[in-house]
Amino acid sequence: MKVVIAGFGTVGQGIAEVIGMRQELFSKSFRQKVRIVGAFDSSTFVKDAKGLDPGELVARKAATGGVGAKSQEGKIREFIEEYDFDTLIETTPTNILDAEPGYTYIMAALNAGKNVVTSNKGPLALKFRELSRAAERNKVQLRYEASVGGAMPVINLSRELLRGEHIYSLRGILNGTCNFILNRMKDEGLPFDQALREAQEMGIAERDPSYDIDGVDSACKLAILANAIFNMDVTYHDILRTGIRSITEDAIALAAEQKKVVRLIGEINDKRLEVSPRMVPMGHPLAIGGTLNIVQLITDLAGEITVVGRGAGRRETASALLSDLLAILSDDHAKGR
């Protein structure tokens, strides 16, 4: 299989990290290898038929800020089109507002008959029918469970494993730094704005953290997985969002006289699609703290399932590109390709 890696910020830099791990896994089990032929970042691109050297690729990065030499000069969506490869796996960082320029790159390679595997939740939340149609017209596969979760293998799980099972609702905290605060606030009585600052010390909130402590990043989520999951038609619009900036000291103590913690949650049933800060009874398994993502569905015959994982990081959110990888290699190899 030859791809392309579309971004190669932190989580472009892992999966090819990841690809080059796994040369021996992909032999055995395929009989064939996976070779990056392409790679680009915001201002440079590099491209090699023969194939590039992944621990090469993230050395350049880190030395020189670019992944390559060769300056993009608005040429991606052509070079996505024309050039000679089987999967694009896009990376780039999520834009909400209108999900570019990972929506252009992905359905570049849909429309040009090429599978994807991404891990941005922009394009999905906001155009998750429209990209799933063109990658049904064109007879190629979409695969999306690095989007949501991480490590956390929610989507695939949902899809696949549990495909016999009536689905009703689902439930679960999608975004680690939220918890990491409110947990904080809980153990430590430290203020809101305290948490939040050491979360951005620890690097675990970013310097604008308003994607996180606003809920956007748990909308863009719940959309998808209400879409992949429930098969509705939702964008990240629809979603009914509070985030936690409200949420005080008193808030948390009046909780814990409850014997309950502060949770964000996310929820979807036949009546909600809602991320909103709850109070969860404790030792319930939303009340889990650190940085953990956790999802709960709710079945006719398997009953209730949980599945708990890291929801970001380099390897982690990696692991999830690899499995989609996976699933298409061995799909080709069911049909002989």
Given for the second form:
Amino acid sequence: MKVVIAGFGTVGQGIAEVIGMRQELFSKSFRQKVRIVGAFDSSTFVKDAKGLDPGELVARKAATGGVGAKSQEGKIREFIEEYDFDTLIETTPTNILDAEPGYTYIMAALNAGKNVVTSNKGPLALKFRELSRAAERNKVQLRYEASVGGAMPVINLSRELLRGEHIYSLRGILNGTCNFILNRMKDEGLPFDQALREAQEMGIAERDPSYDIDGVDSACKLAILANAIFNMDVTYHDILRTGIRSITEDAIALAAEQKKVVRLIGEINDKRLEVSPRMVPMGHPLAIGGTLNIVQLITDLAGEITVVGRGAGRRETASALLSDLLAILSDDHAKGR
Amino acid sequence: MKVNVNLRLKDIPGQLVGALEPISANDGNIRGVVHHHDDRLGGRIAVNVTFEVRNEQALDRIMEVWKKREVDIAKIDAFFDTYPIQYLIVGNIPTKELESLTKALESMENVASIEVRYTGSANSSSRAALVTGKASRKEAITSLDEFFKKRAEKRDYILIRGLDQ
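The structure above corresponds to the form predicted alone; please give the structure of the form predicted together with its partner chain next.
Everything in the complex follows now, all chains and molecules, and the chain you saw is the first one.
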């Protein structure tokens, strides 16, 4: 399989490394190698039909800040359409305003008959149906396990292993940063601002934390889950959203008196499509601490299913991208391609 | 509310129908009827009936009919199904608003009990208030959700609901 990596930040580098690490698995299971034949970031570009060395790509990025030579503006789309490869691994940063540049890259690849594996929430949270229809029309796969909850395998679990179930509802914690802040407020009695500063110093929260603490990130993920698992046709804008910015230590303490913790919960059921802070009984699976992500599904046959995992990180997200690559390889293998 | 009652009925045709009819007539939901044919006392057969009724008034009306129809009540147990009420609001909440909120909640239908606890002084720009209690019907929780949602939007509070609300 020939792959091109779009976006060579933390996630792009992570999947390049993992592809390098798993060549034996690809050879043993599918009698083929996965070759990185191209990679680009926001300003540089490299290609080699014979295959690029993942270690060299990552080392070059670290040394020069780029992955190759300066790319020509506006030529990336043409490159995706015309270059000979099988799967685009799209890892450009999430843009919730217009989904670009990820949307253009994904659409170009799908329309050119190439599979897409992505970790990018923006295009999926804004234009899920459009992209799914393009994949169907072109008889290629669009896979996006890495877009929700990093290494927590909730999408493929629901769509593949739980295919026979009727899934009634879902609720979960989809943002590790908020969970860390709320947990620190409760454990140490910290005011919100101080817990946020601590998270920023530890690299858990961004310098501009609004995307996390205003519930935007969770709402994007919930929109993707609503579309992927519940077959809805919604965007990020359809999610009722309340963040954690105004939660005080007093509120956390009052909840604790009732043996409850406050958590930012995403919920999908027949009445709600919502991200909001909720009071969760201590000891309940959703009262989980740290930066972990967790999702609970309620199904008709299996009952309650809970999945927990690391929601972010270089290797963790690469693990989810790898699972999608393997699914495409398995499918191709089964079809004798 | 759920009611479990041991009745003693005369051993003549039509007695059971006569005992069950007032339950249905008062919108009750009969969940189980067990005859104890071996348990006879003074020519009467013991029958155990489990049913649900809307409230105590409905149960009183049923019992009145039983009395008129000479249905003996050997034992009766009534259980109230309750649903927890759990809301936490955060924001600039003046004391007057807390009083008004408590009054509004107490006057709501099917709210069996309510307690409002709060932190922060009246002058503080941010205060947290925890509303807990019990509702006697599930529908009350839906009404409360709507009530708190509207109130939070109107007065710019952050609303934190219980997990199962």
